[in-house]
Amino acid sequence: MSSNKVYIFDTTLRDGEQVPGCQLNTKEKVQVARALEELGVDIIEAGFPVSSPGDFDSVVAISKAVSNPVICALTRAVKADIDCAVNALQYAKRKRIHTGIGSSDIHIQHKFNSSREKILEQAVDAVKYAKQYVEDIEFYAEDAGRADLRFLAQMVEAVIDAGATVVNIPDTTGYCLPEQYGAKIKFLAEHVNNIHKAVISCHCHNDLGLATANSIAGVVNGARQIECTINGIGERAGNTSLEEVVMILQAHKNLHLTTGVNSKKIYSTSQLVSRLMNMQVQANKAIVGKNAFSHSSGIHQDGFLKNRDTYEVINPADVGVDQSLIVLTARSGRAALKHRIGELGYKVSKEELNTIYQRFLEMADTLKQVENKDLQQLMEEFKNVEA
């Protein structure tokens, strides 16, 4: 693919919803789907229709509720799964069937008790069967991260010949290093004869904390779709985080890769998913964690107050966060203290600040984090002493 557009395939409502205890009902799924549409994702994987009546109903409801994104339904390489997905997608304005099978010898031997030849035949048959009903067919080569490269290329070429419009190269177990995953994508882009007829997609898991890095390595090497979830939720350690890949591509303009995501809606969408799934976002989560734009070290605070670019590569407003935070702790310096009491309307000399700072440190050691009400109390005490 020569285009600079990277398609964002959101699987929060399918892979993301597989987190134990975080299942959503149909009404909640529709609410999230509408938020994803406003966010500007290109494809919403709405569910796995054959897995349960509830999932089937949710795919139907989302198909009716959402107009702009492609609505995608997951299947195994099984005719009954595909039939179910076709029925679930009947109301979708733009529809895609996502079918596939294992591609690694580990999966072929131990999961399917089969052979490469039989798996290849099943993959092609599934794509051909789905193509009779839906034009847009995505094929996933499960566990491609650990698959033999030559066999993977053979499988990708065969399913494209059968009609696949997107080929998904999943690092299902999160095993690959970025250079390995990027090299795998590059090999396919250069050695699969008909690869120009399909979009290469990255679907990376975070078992070793490399999902985002692997997805970026994938698009740098020719992939043009990233499969991801809000807040990076998903099976086991989670999936590639939507907010991370979108903002990496936005920050690194030298990559000349863009998405259609409205980044200013990232934070509100993150909060919605967190609330509905009752899954708190970790404080130090990149982009959307509560500490992502917080500064508590005195050295950092001083630099930030002089110029935001010293310690922030993203403007919080770009992701829908009101402003950066100066958090006052015992690690904070005089510059941050002066800034905060100035916001509260107090003006002090350099000598007065030195005196107040010593009292502030005592307070911070006790309270751990000093809030505005604590500072107001401190300043009132200082004024009384001065009087």
Ligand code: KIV
The other form holds:
Amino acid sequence: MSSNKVYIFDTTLRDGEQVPGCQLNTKEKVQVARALEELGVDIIEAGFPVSSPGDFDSVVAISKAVSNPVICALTRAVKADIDCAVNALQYAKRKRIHTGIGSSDIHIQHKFNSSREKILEQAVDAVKYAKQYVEDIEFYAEDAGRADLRFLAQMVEAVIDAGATVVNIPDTTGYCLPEQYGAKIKFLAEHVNNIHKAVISCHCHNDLGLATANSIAGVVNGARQIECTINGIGERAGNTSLEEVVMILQAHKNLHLTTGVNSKKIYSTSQLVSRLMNMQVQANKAIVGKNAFSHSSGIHQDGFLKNRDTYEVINPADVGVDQSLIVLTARSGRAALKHRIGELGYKVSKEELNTIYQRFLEMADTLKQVENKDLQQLMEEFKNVEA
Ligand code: KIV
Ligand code: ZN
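Target state, the form predicted together with the named molecule; input state, the form predicted on its own:
Every chain and every other molecule in the complex is listed next, the one we just looked at coming first.
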């Protein structure tokens, strides 16, 4: 039975950074890499060195700046890419080459104009070539989500024989349903003869909003690495988001799966990436969105104020968020209003609260959100009328 530890492979600086308009310079990438090290990720995919001199320099700089996580560089199954990656990783204390090729017939025919046999040969050759320079080799079977399962199994077995230590099964187009992706991983775990020599990795895209669910299905079925990005950024609809998978595994203890991530650093890392990439986190984003711990409807506020567990499955402090918020809107109830005016230092009777609540609703219908200053004004007017 494989261990309970799920390795967190962060690809914010590679797949995440492919988002148009979000490119970072080397200094900024080093800043993010240091934050990822603090966060406790196991592997940082630092870039695709052959893609540009800037990316090459960033992999070199990150290799020098960071010592705990493994530093990984992406290549195609091409010798020149691998040479370049070996060079870029020369200062890394712990290094990994991530090489691979398409595995679905769509990719084999339309992207490579090739055949399964030739692709298999190229995959094996690339792994053998990279293995001469670096011990830790991860192989990606691009578009594995749509690949023929028997061919995928054949490819995985061949690259492990050639020396791959991690086999990445990407759902490159975000196509799979969780049960399909989980079944794919289970099949590989059970039918590839040498699979015990490698870690199976999940790399899921979010085109249908299923990246996180698919990654969880993957680890439940035997994978032990998740490739993810901060805030779920990445190509098109993005990648699996790191904060989601980490908190799912933390919240669902019955899965008996753990990560080495210090969840208390999640929010600050999310803010850093958002700021440097100039990419706002959507307000309703799970875990790190502005509204992730905000309660605005009267029913929820009443329950939350009685016991937070009624409407929160994780404690905001666990991800480094100071506190949950009670947002006052026209949908809020008396319990939340009483709580807030209490925080502002006013004590009111039940009858007074009824009157104040009616005035509050009139105010809330005209404002989107009632802030403390608005409430203070309302309370002062109320006191003057009552006096
Ligand atoms: O989505 C994908 O298939 C990738 C590979 C290069 C790992 O990003
Ligand atoms: Zn990807």
